[in-house]
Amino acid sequence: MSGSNVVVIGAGVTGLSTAWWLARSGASVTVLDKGVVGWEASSRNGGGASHYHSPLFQEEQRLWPMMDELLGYPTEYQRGRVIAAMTEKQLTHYHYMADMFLELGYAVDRIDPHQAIAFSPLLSDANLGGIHLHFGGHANPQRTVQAYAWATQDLGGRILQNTPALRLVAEGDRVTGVETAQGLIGCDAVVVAAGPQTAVLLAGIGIDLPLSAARAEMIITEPAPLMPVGGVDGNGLYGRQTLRGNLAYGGGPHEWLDTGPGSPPRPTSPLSRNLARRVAVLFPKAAKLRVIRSWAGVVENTPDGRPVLDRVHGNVTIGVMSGVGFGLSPASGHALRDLVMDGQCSFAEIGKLKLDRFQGLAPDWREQRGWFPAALA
């Protein structure tokens, strides 16, 4: 399909990985946006690059060391992460994860609490210790979601944003364009990597895609002095320390949201003030350090809490990640550019992706499992 139009709807860090590795293939890329490239979940994350679990695994951990030069553009990506231990239990599940990443060829080292400590030296003295991985590592969702962007303009794909698909036009089995407030857009091929407004889209065309969305939220503090090793995880939460020393973190409790029309949510003073307590509990030697700024975004969730990477309906391309899109986005861009240009990803078995293992889902899955918005629940 070189040289073919393809139209991504989606602006965020899925999409544009998407529609960087088209461009590089040969195809003529528009991406659509209802807003502004990455302005959800994409730049407010906390930017780790360490999946084990997804297929997607091996080429997320080849490719994120290359992605400075090979977008040309600067992620900030820093190979390396220390997960740390409170509990006992915690410990255990830590080092079970250590066996099994050995196993599969990684190295990473056991580390008692004062190895831990003096890889992050604003750790808490009542750490038990945990795990150095030597791969992975975490990067700036900023930055990425930005240099993804301009390394697709520089292939020449367009990137509309303000724009958002209203919906797909098909014909038969294939969709023939994108209809949106400035005309139709038409095109031989539509990856569609929304959120949680995917399912809303496919829903025209007659494709159930079950999610659910859900707000993430992330604080940041005043730069603090820097860490050996700045990508920390523990207490339940996710994060990094910024190149200027800054710790932004995350962890939930996410709040089940209606994916209609409106704003962006905000973030809530109760659960930043829930992620600071726990900042200053996993780092209390920075417990001072004040707040200065907070993000929300939404994430989309599917009943399994995997991703849906899959071709269907002729012409048509799902990418959806439920809640792991930034850490896995070359590889996930890699696998849905195999999908449009050649219908299987080239480098894994993806097929526990696609969306038929849905097939007999009950159709109250959300009630089953408590997925309400807050103001039902």
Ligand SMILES: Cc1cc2nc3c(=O)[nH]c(=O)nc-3n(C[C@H](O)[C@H](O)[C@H](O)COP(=O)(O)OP(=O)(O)OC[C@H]3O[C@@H](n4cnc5c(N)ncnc54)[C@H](O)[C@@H]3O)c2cc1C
Second form
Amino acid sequence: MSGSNVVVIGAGVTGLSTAWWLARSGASVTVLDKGVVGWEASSRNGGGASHYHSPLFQEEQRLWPMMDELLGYPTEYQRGRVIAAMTEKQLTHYHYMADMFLELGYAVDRIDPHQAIAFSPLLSDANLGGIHLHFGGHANPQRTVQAYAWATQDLGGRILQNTPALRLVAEGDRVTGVETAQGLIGCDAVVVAAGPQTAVLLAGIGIDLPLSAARAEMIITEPAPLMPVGGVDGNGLYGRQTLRGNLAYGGGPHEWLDTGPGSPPRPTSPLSRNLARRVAVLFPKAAKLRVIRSWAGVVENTPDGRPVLDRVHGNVTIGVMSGVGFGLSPASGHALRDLVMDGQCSFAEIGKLKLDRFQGLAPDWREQRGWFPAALA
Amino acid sequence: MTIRDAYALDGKLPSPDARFDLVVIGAGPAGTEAAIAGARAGKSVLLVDENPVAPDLMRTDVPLFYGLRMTGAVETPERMLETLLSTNPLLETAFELGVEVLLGTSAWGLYAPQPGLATLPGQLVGLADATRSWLIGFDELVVAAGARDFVLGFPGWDQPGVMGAMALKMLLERYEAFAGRRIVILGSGDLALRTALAALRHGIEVAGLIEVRACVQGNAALAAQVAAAGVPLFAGSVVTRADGGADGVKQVVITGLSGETSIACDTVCLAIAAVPAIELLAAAGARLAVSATRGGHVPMIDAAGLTSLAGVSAIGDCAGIVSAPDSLAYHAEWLAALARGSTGDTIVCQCESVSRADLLGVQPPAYLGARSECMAARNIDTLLADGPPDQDQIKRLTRAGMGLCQGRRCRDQVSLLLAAEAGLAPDAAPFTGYRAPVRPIPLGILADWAEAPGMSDGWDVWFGVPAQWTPYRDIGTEREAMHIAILGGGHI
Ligand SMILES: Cc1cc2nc3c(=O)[nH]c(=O)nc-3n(C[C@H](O)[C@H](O)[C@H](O)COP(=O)(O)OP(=O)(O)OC[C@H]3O[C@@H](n4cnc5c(N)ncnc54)[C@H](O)[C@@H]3O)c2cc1C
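Next up, the form predicted together with the ligand. The previous block was the form predicted alone.
First the chain shown before, then all remaining chains and molecules of the complex.
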């Protein structure tokens, strides 16, 4: 399939990593985005890259430390993570996770409160200890998306910003082009990686992808001195210390949204105060640090919270990550490239991520889970 | 059956700690009068003002560009409170009419129910003082937040003694705590002329007005007063640098038709423009417009002053500052002249040490280490080939505007620099949004220490989707149920 024309819809991490992998394999790639590169969840997330449960994880872990060099641009990737407990319940939970990591073959230590503080000195003296992951890590979302985009361009790929895909044009069971306001873009294969909007596009060619979107929020502080391990989760929070020193944290309740074809709404709410409290409890030595921004991003969720990585209709490849897309992106792009070019993933068995697992899903699955927007008063 | 997602925000955001018929943000003349009018009409009224601003915040140039030119007086909040009360006699009237007046209290967030925020229990404004933050509900909210400083950089602007006209006015007239003795003013419009006259009234020496255009820009009568006071105007001139020592500015060097001139001074005051302080409204999602005659980005308001947010109006400077029709072009002329007179290593963003060359090179910060060849080959031109400039994108890549002053000192110059590079007219310059908290608020103060139980109980580190964290190999096996039971939600 080298030399074939592939259109990728969505310049988030998933679409861009796929485009980069395709370009590396000699495909002629065009990426379309309704806005700017990475403008949605891909640049607004926690930067966490520790998704042990995924079949893509080993490949992700192999790739991340090489990504700066492979892409040619900085991603700020840092390996390792500490998860610190502030309650007994959290500690039990984290220990369960550690046992599971060991079983899966990933190195992890239980740590006591002093060890936790040695790794991450801003942690509370009242922490109960936790676990230290020798794997996983975190990177800078915006830098990473931009790095994929630039690396794709360096390999001859085209990125068309502000170019929404309006419709997939199908002939028989193949998609032959993508309609945009600027005209029809013909293709040999299409990758739909439009995040929450993926379902709308697929519905147009009769493919039913069950997806529900929700808004999730984060806050960030002014810089603190760098901790030896800046990837610290715990106390119901996920997040990281950036290499500049800022503490960027999220967690807690989300708000379900209606996502039409346009830009989804992503306001923040007074939840910032609840996040601030949890961060201040986890890092009391940082309680005087000032919060300088909050933001929200929209997360795509499948009914089981697992990605859909599949090729259907002959030449339509679907890449939807269900909220764990940033960290896995080096590997999700590889898997999607494989699906586009070879019809199957070369490095892992991913059959349980196929779309047909949702056959027989109750039509009212959103109502059953309560995954729908509150009524606006 | 329809159920509610236990980990969704629905029903969890707290109700306000108190409610008022009318909340007024900003106790300047416009805000204080609005509060008084409300009280006279029988409304319960809350009037908040962030002054006196905590000295550590002032040192970071929030909310105005103080340039570290405040005296030690600001270190004594009690004294400052007295001064603020005595310099705004209208507050007395407000007190007498039963207005609840909170000074030293900032409004850091305004929240309105909207698509994506349907879980909000009505409109709320977030307040904070030196010890805590809280939420207030209202029927009507009047934003009278005034203006903030319009800041452009030049070599040496990143030292004590370079400040903005709004900060100077505040320090002179409300705080009585300005530390400078001899100032040079940039600009010659009404703002610059008024700034000069105010300084003279307070016994400050004004060593000159620097004007990039060929003649004075402001009202002739004001200009005549300034001239009569013996203040020289250096027209057709631009600052090429400010020199200084440990205490900051000692002299400013200007270049004009007659070559280079040095002027001894301890303060350089940027009075090219003031900008409507729209951050609270913008962060809340109020609709904005760009208007040269109103000073740039302003909230869209109807004849009654109402913004696009129900019950929320804007008055005074934050609703628009009367400006010349070519005001935006004038800003751009200043920027271009300052850029021509300086090298690329001139700092644009002080908080994050981003130079103009870094910004236009779209280069990552130095702490990320050596730049790869590919990285070094990227710049604003390669980025513009992909589409119009996006200030938020460039901010995240270069960090210009990501710092503690929340972009106050660099957002305007970054926007103008990008517009110039992209060949965009000043009214089409890129704009970077505002996000709550619109004042930097310490974690421990922003924190909701009285969090409702529903929030804590319905908290998950992520979405609480039961099957999400099951290791792939265990999916569909009998081990899955065990993982779901333990990992499946409620990671509090
Ligand atoms: C607050 C928050 C924190 C998170 N934390 C983490 C974390 O720590 N670790 C992690 O791994 N994941 C995290 N996530 C999830 C992660 O961000 C997403 O899973 C991931 O970014 C998905 O990437 P994507 O490329 O698939 O989708 P998106 O980023 O949503 O990108 C889809 C793109 O498609 C474009 N698009 C949509 N419709 C069209 C159209 N019709 N035509 C053209 N373009 C279109 C959009 O503009 C968008 O740019 C977090 C998410 C949020 C919001």
